[in-house]
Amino acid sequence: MGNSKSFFEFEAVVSSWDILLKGFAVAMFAATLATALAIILGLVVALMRLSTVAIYRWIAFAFTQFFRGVPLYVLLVWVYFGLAIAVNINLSAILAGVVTLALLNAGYLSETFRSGILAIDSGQIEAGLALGLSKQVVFKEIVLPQAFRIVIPPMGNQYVDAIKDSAILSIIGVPELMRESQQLANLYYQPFEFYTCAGLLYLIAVVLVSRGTNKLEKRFYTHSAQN
């Protein structure tokens, strides 16, 4: 194992384990926080798109189109190196990264939520109204719980994408897994080992999240069949 001629040199990776794990934790923190923010924002944008007020619909539509169209890297560079410098804000890298990631994911999630809400059979809404429930109660008690089931898988996918995309935050210096791996790879001059290790850690995170999503979906799916 300690042989420097071996195919995969473990020593440096193992001795840097704590740094890598800390980087991994930062990556997961950024991705999770960004996804949580994106869910809230995405729901607001989805509701705006379904609003009867035209101006809300337009703002929401523009939001969705913009953030689905712009690449994370471009937006990140623009926010951190362009905007922050131009208006002279002191933006921390992690904040800039999480907010940018959240905005992009909110763009995608708003579409997911919108189609989830629209997928609910109108008969369900009518049955609620016919009982005398208010529109708000119908939305909260009948539409939202059923839509939630529909959007679990795409929401899980979005979380997976956020984890993968979080690697890009390294370019603005967020001390996440990829950033730490780059520095260690340069320090020990072992890029193959460190990037393989980084790849494995992302793989584990992604597989765990996918499994979790499947479990969650199955638990809810039992009673989700229409009627």
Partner chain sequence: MMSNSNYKFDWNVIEKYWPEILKGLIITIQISLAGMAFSILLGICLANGKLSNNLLIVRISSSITELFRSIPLFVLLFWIYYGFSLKFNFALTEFEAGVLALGITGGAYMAEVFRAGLLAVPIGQLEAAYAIGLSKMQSSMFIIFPQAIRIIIPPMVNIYIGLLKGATIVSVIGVSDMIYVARYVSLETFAPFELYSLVGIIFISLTLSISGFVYLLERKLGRSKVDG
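May I ask for the structure of the form predicted on its own now, the form predicted in complex with the partner chain having been displayed?
There are no partners or other molecules in what follows, just the one chain.
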């Protein structure tokens, strides 16, 4: 009985802290880059959905439905293995992970952006056009700033989802937090301790992003009110 293992033994976690932090950094890098790409792609798809050209609307609709409907696991395996087999495009594990997360989140953000743009009062657009402004200027100076303010909270939520979804990148060998935690847990036979620490790191990231999103939203509203 004297050699029984204590329920909590975090010595191995402390000694492996640098590995966990590196894995956490990889996860945050993948989620951040994927979200940035998803914002750009999502906005483009949203504008295509609102286009007067039918083919653009059809392509954007198909994009949105496909990437919102395919499970992340299936999409990740298809991007990493399927592209290499089908069209001989060999992506590194981290690049495949970023591309997958970007495509998935772009599907959701496109609808978010479309809703935000449609929420702007059409009277403001008509007033801008009546003043002689071009459609491009009206969109850039009137529509986009207001739409951006509306979509800040859902963009933050999508970033949070990308952070949590980054854990599945471990299945294709990306050395992110979950994969490193799995390997260390198997090495030291301490799954509870390592997975607990991994969960806490994810939680810290989510809390920080949520607070940052709230501050950005308040600052944007304050700036808009002053103007």
